[in-house]
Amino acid sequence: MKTSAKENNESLKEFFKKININLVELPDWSCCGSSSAHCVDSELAHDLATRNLAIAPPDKPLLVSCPSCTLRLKQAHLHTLHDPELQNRFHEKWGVPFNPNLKIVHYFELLKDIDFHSLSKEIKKPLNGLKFVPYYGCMLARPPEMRHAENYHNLLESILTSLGATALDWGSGSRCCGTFLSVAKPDAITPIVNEIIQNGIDTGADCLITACSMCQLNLEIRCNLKQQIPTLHFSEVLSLAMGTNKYKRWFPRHLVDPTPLLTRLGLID
């Protein structure tokens, strides 16, 4: 979020500063281990997520925009919460007690309590005319230890239709982009990439958008067919039709340049 995936970010910033939400960055945040550490260590994974968990302010909501982050510190909370001698783990790993209350949401639980309608007077560029698949990712798809965490899939086509897009039904929307994997094994990747790519192409949509800044890496970095649409971040569509002009420093980082295509559309000058 704060290299390779800047333009996800930064979109994500100022798409919450545009409705007024004031998002406050965690002070001196680390690494979550993400997909790497847990395959390695149980032990080192668990308090990469826990120190992150000690130094978050107590009465305030932890918010979340990485799926994977998100999963990785609610589990290491979960782990925590019913487990006494990880709770004394914590107290004397980061020399504060353990946090039972400590809520931790990812950012589609912010957006789901917006009526969208109401920010009619916000919208400057209705995104007419936008076809487009959501994908979701495996990341949000709880495992069974958290199988009572709220689901947000339809999420993403709810906010965006009432946006003026077009929302398509497609089989592709929760595969697994392969994560880190796409690092370890990139030729293993590429056929699952490519098959996600042109699933949303046979389905007649312009662009795929996710909200995992992992899988619009991996899905542009891997495919390699032919003919591709550009995968967008959520956030950067959604800070588009608020009108923001600082598109022009997110779509360069882009592999698959997103410019013609919202040209085309009249969604970008």
The other form holds:
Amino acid sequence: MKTSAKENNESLKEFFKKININLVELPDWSCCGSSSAHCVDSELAHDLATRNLAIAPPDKPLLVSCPSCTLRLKQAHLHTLHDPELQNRFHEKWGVPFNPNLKIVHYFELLKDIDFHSLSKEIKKPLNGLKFVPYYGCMLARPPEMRHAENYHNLLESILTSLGATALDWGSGSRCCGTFLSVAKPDAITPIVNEIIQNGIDTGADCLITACSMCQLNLEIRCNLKQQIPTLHFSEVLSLAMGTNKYKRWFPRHLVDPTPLLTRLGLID
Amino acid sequence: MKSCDTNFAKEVMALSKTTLTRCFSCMTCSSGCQFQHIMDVKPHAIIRMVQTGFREEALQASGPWLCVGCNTCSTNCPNAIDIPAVMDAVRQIAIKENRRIPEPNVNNFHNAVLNSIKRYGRTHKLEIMMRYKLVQRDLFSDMDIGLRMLAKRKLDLRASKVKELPEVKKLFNKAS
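To test you: the structure above is the form predicted on its own. What is the structure of the form predicted together with the partner chain?
The complete assembly is shown below, putting the previous chain first.
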């Protein structure tokens, strides 16, 4: 998110600033291991994730915005919580005891408690006229050991419609974007991505809105349809509604230009 | 008749911490899998092979290598089996035993990512792509996308590094 999806990172911080929540980057964070670590070495994946838990301030929630990082960190925490041996391993490796009370939260968990209707003064640019399909990718799917935790189906739709946008129903919102196969098997991923985008177009949407940076990138780089619609980061749209003027740094970074659409709707100048 | 490895199920269950004996082969996992059409052996069949001890067949299959761990299958599984964890386990056994890897490009990509994490503690996407392409001996495919991403400043030229890098590096040394 610091590089390939800088626009997501910046717009998320901008949005939280607008609603008076100050996000501080975890100093010296390291990669959670991503898909590659657990694919080839589960122990390494666990340790890469726990380093971040060890350096997190014990008294503050660790807010994560990447769905995949969230899963890796939460799972490592859950496994350690239920296994005294892993707690010893944690202490030995990182020199601090495992903190069973550390709160790891995806930013959805913060948003769900915000009453957007009461924020009407903050909403400088209602999203009126924006017809979108929500694209969650795999972010709402979880391993069975976490299936009873709270879930966030419909969060994109409910928040964005309360900000004036129109959510359309479709069937591709939870279809995986292909993650690393987009690099390793691009020919297999293009038809899948094309079908997702085409379904969005056929539904009548102006754009897809996603909360995952990797999904956003894969949908943009692997789609080769003649007619395409842009995929916006959820955070960009939230910031736009709050009347941000920082968007000039974000939208030029998209491979499928969303500015004609956003200009037409009067959301940007 | 092929000989079956009766310990295989135990081996995979210990590694994956999943009770895959619960599987009754309803095929919900495979029918919901976005990538099953490119797998030679699909998720439900991998589980069946593990249950019944078809060790060789499971370790040679492309299915586990094409599983991205999106958890669609495990969310849908009526028996709450962590299917991606089973795929992880089968793949990791194949790596440990130096098996021929049915999808070398997938493995090369994972190695490129992990090397980057080992080197910087974070992923440096440009270098990952360059090294992956070098290993694949395929420098020119996706060149257009790479250049567009560079132009859009989606690929930083310099890597962002973790300060306490030895902490991350030692995880890899132990692993190897």
